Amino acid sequence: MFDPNIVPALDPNPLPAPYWVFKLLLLVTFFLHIITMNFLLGGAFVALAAKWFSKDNKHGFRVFFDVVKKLPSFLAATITLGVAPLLFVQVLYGQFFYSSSIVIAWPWFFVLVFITVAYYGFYYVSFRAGKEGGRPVLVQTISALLIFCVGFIYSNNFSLLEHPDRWGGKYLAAPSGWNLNLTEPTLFPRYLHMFVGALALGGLFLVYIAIANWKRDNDYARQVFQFGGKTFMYATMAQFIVGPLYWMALPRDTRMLFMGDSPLASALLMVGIMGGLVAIVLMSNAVRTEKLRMAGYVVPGITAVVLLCMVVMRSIVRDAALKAWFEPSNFAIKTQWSVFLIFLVLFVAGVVLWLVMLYRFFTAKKVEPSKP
């Protein structure tokens, strides 16, 4: 029988800003984090796909190395941009997050190990570009799988966070912390939904590489453009299978939020569906007619809107699952406006700087070594 006291008491320290401010910051920072994470995870697997499924081995290796050379930077960005949303989760859902982390203590600890090993692996592969020997494909495969496992552990923790009624049984079954939330009905479709989305972003990654090489090597860029655009299309199409599987795995009350019980949730779902369909049609047209601007600006813009809808819907599902134990009005609030304004200015400046760095990262010209 579930003990309601298993959920720790709310932190008595007052929030330095209203609840909605932290909620908004959580959504915005997680949105930024999920973009880089999708480029990282999707790019890692798309690079392998380009190597294994390319008819021209030389061409496949070039695509492979063009992608993997950027993965260490994306891993660094993913970690950096993941700190803020993780902190905001601890502020708003701390008693749930810490408890679920303890229940799956050892897998959660191995997140650090897996990330560190994957980091070394990505750097090793990026340094092998243009060099003979080594086992870059094997190392890349191991690193990609480790990042895949990190995401799966995160899904286990955050899905368990939403079900305090299962903490006791799992902890008593394995008090040493060797637990995962594998009995959760939404776990696998939820993670598959995220992974397929990452593959779509990996396809966009290739589109940007193609655009950057369009004038320098048009033949190569066209092949990459075709492969990346089609990867985006097929992965987005697959979401129309995976998404309903995830929706059907949700509890009935939560499902009905997206069927009219919540106007916001229903509107977000419709925008997400329509945005996905429009993105597929536009990318198909861009691939067929080689419209770089459409593939490089319009489709990513629509995709960003769809991702933002998904982020907000994810938050709605979490709050629906925790409604019996979580009430935002219970937070004590003591607003510190001066500190908050300083934070807000620095935060906006940091986001702008990150966007400038990202633009230069993709558009920087290659420096050819000088001849003696």
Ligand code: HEM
Contents of the next structure:
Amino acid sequence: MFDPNIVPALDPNPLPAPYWVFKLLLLVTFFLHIITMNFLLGGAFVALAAKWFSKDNKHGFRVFFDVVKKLPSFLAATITLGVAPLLFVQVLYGQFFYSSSIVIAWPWFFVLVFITVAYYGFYYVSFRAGKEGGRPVLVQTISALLIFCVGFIYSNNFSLLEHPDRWGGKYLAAPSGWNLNLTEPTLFPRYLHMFVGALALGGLFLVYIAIANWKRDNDYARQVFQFGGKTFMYATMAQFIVGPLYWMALPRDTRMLFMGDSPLASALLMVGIMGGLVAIVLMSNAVRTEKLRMAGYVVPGITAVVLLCMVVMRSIVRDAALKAWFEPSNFAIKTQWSVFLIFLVLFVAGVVLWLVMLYRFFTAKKVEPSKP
Ligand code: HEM
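Okay, that was the form predicted alone. Show me the form predicted together with the named molecule next.
Below: every chain and molecule of the assembly, starting with the one above.
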């Protein structure tokens, strides 16, 4: 029997800034996390696909290593940019997040192990570039699968968080924490939606590699451009099947939010659908006519808007699921403006520094080691 008191009491300490500030920061930082996570997860699989589908072994290995060499940096970025939303999730949804993390304690703990092993794997493979032997494809496959599992465990935890009514049953069935949330109807379409989105961004990753090599080695760059552009297109097309599956798995009340019950949710869904369609058409045109600017700037810009809509929609789904337990007006608030201002300045400076680092990372010229 479900105990309505299963949700821990709200932390009586007041929030140091208004609720909406934390909500906004959660959405912004999660958006940044999801971008790097998509490049990492999608890149890890697209590197393998490029190797498998390439008729020419030498070409396949070259694309493979060009992608894999960047993955340790993307993993570092994913972790760093995951910490920020984690803090805001704890502030706003701590009662739910800690409880579901305890219910799935062991898989949740294994996230650390999987990330550490995958990290070693990506470094190992990137150091094998240009060398014979050493089974880089096998190690890459294992690392990619581990990262895939990490994402899946996240989806388990963040979907279980939305269902306090299931915690008790799961906990009593396995108090040691060997649980997942596999009976949740939205779990698989939800994670598939994330994964297919990551594959699309993996395709964009290849488009950038093509652009970087366009002048240096045009033949190579054109092949990579085609493969990357098409991966983006087909993955985004697949979202038109996966997205509706996810929507259909949602409870009726939540589903109807996107069908007019909530003007904001419905508008976001429309923008997301239109943006996806426009991105497919533009990418198809860019692939046929080799328009680098279109594929490298316009399509990613539209994709970013679509992703932002999805991030906000995900938050609407969570708040709808938690409405019986979660009421923002219950938070005590005592704004500490001076501290908040310092935080804001540092936050903006941090983001700017990040952008500068990214620019330098992608535009740095290779330095050849000097011969003795
Ligand atoms: C390195 C591999 C990682 C992958 C593949 C990954 C993937 C994901 C995915 C798929 C979700 C969405 C889950 C869902 O709602 O269904 C997610 C959410 C999240 N991730 Fe990551 N993640 C990774 C690492 C991390 C790390 C290391 C942190 C923290 C230190 C982190 C923090 C978060 C947070 C806080 C959310 C949820 C934010 C919210 O609900 O608003 N992630 N991640």
